[in-house]
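Here you get one chain, nothing else, as structure tokens; it is the form predicted alone.
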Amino acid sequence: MNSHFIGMMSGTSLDAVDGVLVAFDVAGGSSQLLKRASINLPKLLKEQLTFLAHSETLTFRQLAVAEDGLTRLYADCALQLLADLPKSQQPLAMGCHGQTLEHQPNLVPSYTLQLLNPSLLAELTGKNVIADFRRRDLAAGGQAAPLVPAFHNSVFRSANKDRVIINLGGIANLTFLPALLLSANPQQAVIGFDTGPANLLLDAWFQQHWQLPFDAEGKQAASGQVIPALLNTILANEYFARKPPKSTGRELFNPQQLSSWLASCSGSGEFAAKDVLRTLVEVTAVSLVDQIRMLDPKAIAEVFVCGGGWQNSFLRARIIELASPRPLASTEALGIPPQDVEAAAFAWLAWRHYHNKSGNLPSVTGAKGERVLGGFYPA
């Protein structure tokens, strides 16, 4: 018999709260989705998020209105996926991942926050939430993200072909799926991690110079041209030629820093800005195919993508081009529409905690073992 679980999230692009209801088989690598919901971010919510992120002080009055306000749209976003559910269908628990402010996994102490009032968010609700995914991992010695190639390994790994699961958010990663029959090695184990920026950046600079929230299909990007001083600048920061286990997020990829790097790299001159924006498409294509080329030199992977980047079409093309010959896709194909494969992967982590089952993999965030993730608030 299935079970019904709904996962939410908010990612590092601050541009909504995705939520899915999944219905899981009993061993939970089978899943359907049966309904999604999303609510974009108030421009007030966004900007109070966006501070917090980057800000040196603040007090717990910004941080209390802030987790109020997405806690709500949280809630929001649920009782749409509530409505006129039949009793067969009512969800066991919620998975929320909140909205990650900052995340430190390589500092002493190490510290991941991720704003969210799961009892609020309950008591709203009427349903139990399960929230607080990262911190356990992070005790346990791992990086604690990303969390999402767990879920790419229980319902995209193929036994006959290497796959490689791209997401496409405010930072980009990927999950390396070797086959489970055909791998020379069988025992090879799922490698995933943070590749460098994809929409954080892109979406800030566009906002700033263009005054909309994206650029839609990449149009104002593929009319620019590359800066090579400025790519070498960007591609040369440690974090892209750091060895797995490895994360990454605002802390590094912000505004502020895209600016240290055009000032260090501009001379007396100033760099029209859709070039500045075809060199961040840049960016994010090559460190990452640099990534997928490590992996699988022989290419012979099956390449698919998630998450809002997809709708980026100038993005997707040289993403494809320098990918070549592995084939790519959405993961449409493979039954979950990109943009909702996030949000299902935290239906998925919440069916493992409701089952008491471990959702970290320790080859991709690095910690000492399985553990079962997250805090469960009842309703």
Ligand SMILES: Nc1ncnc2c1ncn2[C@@H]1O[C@H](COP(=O)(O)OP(=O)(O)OP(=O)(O)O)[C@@H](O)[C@H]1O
The other form holds:
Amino acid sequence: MNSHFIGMMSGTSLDAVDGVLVAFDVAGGSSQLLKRASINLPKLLKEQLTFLAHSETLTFRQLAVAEDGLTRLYADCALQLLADLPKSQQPLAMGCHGQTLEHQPNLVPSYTLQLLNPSLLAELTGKNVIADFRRRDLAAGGQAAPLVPAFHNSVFRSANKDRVIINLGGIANLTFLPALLLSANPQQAVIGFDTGPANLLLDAWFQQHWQLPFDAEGKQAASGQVIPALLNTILANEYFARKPPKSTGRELFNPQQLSSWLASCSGSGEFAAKDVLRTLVEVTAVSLVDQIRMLDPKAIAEVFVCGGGWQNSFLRARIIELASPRPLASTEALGIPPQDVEAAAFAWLAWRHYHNKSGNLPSVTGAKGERVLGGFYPA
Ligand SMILES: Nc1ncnc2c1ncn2[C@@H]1O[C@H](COP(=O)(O)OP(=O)(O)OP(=O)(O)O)[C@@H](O)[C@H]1O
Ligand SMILES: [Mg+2]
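Okay, that's the form predicted alone, but what's the structure of the form predicted in complex with the ligand?
Once more the chain from above appears, this time first in line as the rest of the complex follows.
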């Protein structure tokens, strides 16, 4: 007997709210994606959220207006998924991530803030909502991120091959799944962490210089040259060498920081915009592949990739080239299209919460123990 859950997500790229309807079997280990919906963030909402994520001063009203707009977008996405659904596929609950405004797991006190009004969402959709997934892990001493490796572990783990799952969102994150039965190192736990920037800096730079949301297929980046000084300056950041558990976001990788990296290595000259873009692709690909290699020095793991960055064919080609001879494919080969994995993870986290099961992996987040994640907002 299957049970159905909706998962909805809007990530650091601030591009869209993505939603999926997923059927889980009793054990939650097998999942079937039944329906997807995606709504682009309207320009005004994107501006409001960008302002909130970077502002030193803001009013409660600004926060409330953006929260209301975002929640109504989540509701529209849910209503698209719910339209014409047979009774047998009605979701028991919807797992909703909300929009991260700030993530500071290493400050004292630590905090992570996801904007969403789950009460309004329950009211607008008439469905149970589960939200606020990250703060319980943080309260238990964890990084509260990444959360998706627990889902990867449940649905993508192989019996006889070590696997790496990569998500190329605003930030790139990596999950290492040792083979269940035939691992080279049977004691090894699942590892997952953010490797650094993916689309976040690329999009910011592209929007600034081309006035378009992103570099479609990486065409402009492909026409540029790597700037070695800039590449080395960015890769020298201590974040890349730090051992997991670790997580990052806009707090470290943002346009202001990029400006200061540029200033520190430009001397008196100006760099061409396409060369900076090309260098940012290289930063993503090199930092990602270096960190895969640190986990898997013998190149035995299979690598599967998801997230919007997989659509960037130039970035994809650079990662494939650098990761060689590891075989790379999209998560489509494992049954979930690359653009749906993150939303499906929140459907799974909702499934876990609904059944009073833990949603975090302490080996990934560093939390003191397993915890049931999220709060429940009845229909
Ligand atoms: N055709 C394309 N060519 C180049 N880049 C693309 C293309 N399609 C999507 N992208 C990139 O993917 C991004 C969206 O990716 P995605 O939705 O996975 O990121 P996200 O919302 O930040 O998610 P998360 O951070 O939760 O993983 C876009 O902002 C863009 O940079
Ligand atoms: Mg997105």
